[in-house]
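Coming up is one lone chain in structure tokens, specifically the form predicted on its own.
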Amino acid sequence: MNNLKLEVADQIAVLTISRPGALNALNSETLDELNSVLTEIEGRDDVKVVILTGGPDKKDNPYKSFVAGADIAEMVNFSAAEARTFGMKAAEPFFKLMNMRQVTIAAINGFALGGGCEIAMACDIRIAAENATFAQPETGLGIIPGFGGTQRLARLVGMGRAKELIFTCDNIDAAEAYRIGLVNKVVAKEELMDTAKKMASKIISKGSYAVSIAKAAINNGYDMDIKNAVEMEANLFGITCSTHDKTEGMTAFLERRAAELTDF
């Protein structure tokens, strides 16, 4: 990979994304390397969370960027038809990310815009250093979020929100991010790493299973109505309860001890 950085220990991949000339910007190679490495990681058992960071610019500062944004050197002259490809190119991975059974976790380090900000909101939790800055500045290119922006923002921040950032491309703080619900938590920067792993640790000693039958649920069921999806979560329980990590985990409870938690 040229753009990308995968390192894997105690069942946490760190996935980097490097391209220190642009400050991390996706570009078409980016997400076909991000798309590719991400599949990778969904059929492996020994993954259980994956933390998506940005590395270093050229000056090795590790907390300037996340993701600077789509790469506009490439878009600058992209068609309608070439525009809307690129679109989906980054749809695909962007879904593994909100989709795959293991738990991901964006670890915000700088700027986190137009494509950053929506590839971290692809993400399951969003961490984000004391110096993050976030923000969709699309339609001050004359363009409107095309990695779904304009779906993933008003569904975490409300639609009133989601239109103002938008329509004023305004930058705002990680503590503004924090306070209308982007962000999960804000850290001083150089404690990200360490929390999203700490927070990736406590994850992983649950039941992994459940956790993933409860990522499902969550995302299958926002958007069905209530009934349907209240049906939905009660099959899946039904599934839950007949593996070894029910049986285990239960039994550990009434015997006030340790579970041992397997299932993946």
The other form holds:
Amino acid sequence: MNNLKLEVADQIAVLTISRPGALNALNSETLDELNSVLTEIEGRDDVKVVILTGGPDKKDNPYKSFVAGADIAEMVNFSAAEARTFGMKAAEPFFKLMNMRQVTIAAINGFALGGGCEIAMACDIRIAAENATFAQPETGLGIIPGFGGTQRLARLVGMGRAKELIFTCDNIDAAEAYRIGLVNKVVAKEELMDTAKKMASKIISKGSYAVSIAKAAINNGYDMDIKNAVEMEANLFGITCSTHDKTEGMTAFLERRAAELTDF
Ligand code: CO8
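Now show me the form predicted together with octanoyl-coenzyme A (CO8); what you just gave was the form predicted on its own.
Below: every chain and molecule of the assembly, starting with the one above.
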């Protein structure tokens, strides 16, 4: 891969978007690589959490940018048809981040602008360094957030705040992003990866199959009416009751010992 780095250790995959000369902006090649690597990761039993982050800039500053957006140099001459193709090229890996059985955490180490904020929003959980900056600057470029931003931002922070951010293109800092519910946690920049890995380890210590089924239940139920959603949940609950982890988890509780959870 030219623009992504993958490191796997302790059941955690750290996936780093690395385009130092463009503040990790997402071009077609990066989106294709992301799609391939997420397909590969989804098939791996030795990965239970994916942490997505941005690489250092060309001056080797690791906290400059998470992702500074979609690649403006690539988009500048797009026809309407090419723009649609580009949008759909992003939709596939973004849906993988959202729906893959592994948990996905965005570790946001600087600028999360436009497509950068949008890729973070496709992840399950967002942890921001205190210096991170968020914005949807697209309308200032004469376009709209086209990597799911008009949809996911409103779902995360509510329609009023999403409209304000998208119509004004205002930058917000990490503290404001936390206040409005755009990120789960804000930490000192030097602690970003440790915090993300600690959260990943905590998630891994739970029943991994149960976590992935819970993720599916939350995602699938979100757009359903409550009656069908609760019925869908009951069906998935039934499936978790057929697992080793359910027997072991409950037996361990009754025997007052630590559970050894193993299912994926
Ligand atoms: N695309 C391409 N190159 C970029 C981008 C980008 N989004 N962001 C930065 N770069 C490049 C710069 O051109 C520059 O390259 P070079 O050194 O060759 O001139 C290099 O990265 C460093 O950037 P700067 O010199 O500008 O660094 P500064 O510290 O001065 O500024 C900023 C940093 C504030 C982040 C500034 O670079 C900036 O404003 N970048 C653009 C941010 C932006 O507008 N992002 C949104 C882009 S639009 C988008 O994401 C749409 C998503 C949906 C698309 C849907 C399509 C269907």
